[in-house]
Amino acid sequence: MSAMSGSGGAQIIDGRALADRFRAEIRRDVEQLKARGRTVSLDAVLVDGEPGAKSSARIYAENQKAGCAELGIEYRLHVLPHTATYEDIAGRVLLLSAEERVTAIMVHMPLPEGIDPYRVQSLIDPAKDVEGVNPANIGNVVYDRSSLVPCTALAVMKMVDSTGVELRGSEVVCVGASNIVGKPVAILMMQREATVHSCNKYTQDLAAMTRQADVLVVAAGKAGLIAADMVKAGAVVIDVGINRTVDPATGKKRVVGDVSFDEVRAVAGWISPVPGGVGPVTVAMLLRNTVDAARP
């Protein structure tokens, strides 16, 4: 079980712990591609920020360049000037879409103000999409084919396998239904035979539908959305929220999710933290998929 223990409460499901164990275990795939002949690398596309200050994008294309190079994944930054029309950025996509040397793609976001991201990502080949943002990747985990499936969905999934808990049968509730978290994941969650209910800002008493919940995961984009009273006791809480506050007491800026942590994980048998929960195994699988493409 990737769970770290603590002192009274629930057990604290490491993010970062997973993502190294993944990490490791992508490192054999490559070789063993490699050792077949195959190559495998990510081609990502970045609008850069205006001139003179790093985005964080850009630092996000840094960070993902080392991370490739250290599991011998080759990593190819098609840089365009923060002056990119939707034509730049289409035909970057549609070319790398049709060169057989590429088997992996991402667009970094934001795209520039009035571009559609989905238009964007309309145009990735599907097989090379390794984010699973095309809307044909997203039909095939509704219809449980084989594919490229969101990053942070599959990231959720692999973390509440790391509890050991037993999906089908159990009450799962999603509170938020983007395209690329809450929907794929409550798809996700009804293939292993789970009971789900999705949850929006406009669902009705949402602490009862919490409450319910054997499985809960967050993902409102609402600081402390969720509280103590709220949560099952025993439930494994998946918090995917990234919400940048400022501390009352310090004045300082940190990182929370959408649960009460210190609150919930009095309550819950399992807890994500943020930072160091669902971020880490994310990235990971961005990377398992990239591996899944590369693959004959």
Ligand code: NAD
Second form
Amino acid sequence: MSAMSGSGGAQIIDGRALADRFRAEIRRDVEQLKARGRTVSLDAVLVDGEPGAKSSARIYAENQKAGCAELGIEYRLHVLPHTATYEDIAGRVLLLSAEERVTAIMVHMPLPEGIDPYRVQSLIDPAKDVEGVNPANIGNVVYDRSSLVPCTALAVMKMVDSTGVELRGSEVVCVGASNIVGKPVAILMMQREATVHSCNKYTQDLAAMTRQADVLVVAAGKAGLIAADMVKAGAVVIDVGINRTVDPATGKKRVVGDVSFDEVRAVAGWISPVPGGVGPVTVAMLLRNTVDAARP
Ligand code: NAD
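Here we have the form predicted on its own; I need the corresponding form predicted together with ligand NAD.
Now the complete complex, all chains and molecules, led by this one.
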């Protein structure tokens, strides 16, 4: 069982424990590929922030490098200066897309102001696009033809599957419809023959929708959006939100999701926490995709 029991109400879907399990599988796959003469590698493009303070993308890249090393994945970081133009970034992505030894590419966000990520992401070879951000890969997800699914959406599916809940015939409600999370999750749920409802900030009566959900996936970026009276008893609740807030009791900064965890936990059957839920599984899914992209 990949989840652990909570002290009351819902069982907690432990993202860190699940990610550990996936990492062990990935490490085995990397070793098997190596034994067959394949190197598993990840090439990441990062446009540096203004000189001075270390950007959060830099910190993320350093963690990524360590995470890859732990699993035997080669990591190459291509840093461009903060003055990089669209042509500079596009040129690097095209070069990596064409290079035979490169099998997995990702482009760190944010890009400098005025550079449209969509245009850059469209240039990544779809077979090497391990974040699943090339529009061709989103199309492939619709056709059920791609193993390179956007990492957070893939993480959501793995977390729901860890509960053992049958998706076919379930009512699934996705709150949030971004291209990178809400829409791909809805499509993946449709492929599993769930009945899917997609909500957004203009949804008229959100609570009436969410109360129908056997599986509720929340990716809106609004702390406290989902209260206990919006959740069906026994539902699976996956909280994708990441919101930086200040704890009113202690005055300390903290990260919370979109779901009021303590109160919803008393009603739901399963719930993923923030932090320690979708985040670590998303990181593992990027590495899962990296290994899949290295397969001959
Ligand atoms: P986004 O910010 O691009 O879009 C938000 C979506 O939520 C929109 O469809 C909007 O209509 C909807 N929404 C906003 N307010 C709403 C409301 N009051 N009621 C109903 N719907 C509402 O979304 P995103 O990039 O998918 O990010 C969503 C959240 O998920 C953010 O907190 C983000 O930080 C987090 N996130 C987490 C991970 C992870 O790995 N854990 C990955 C990606 C995003």
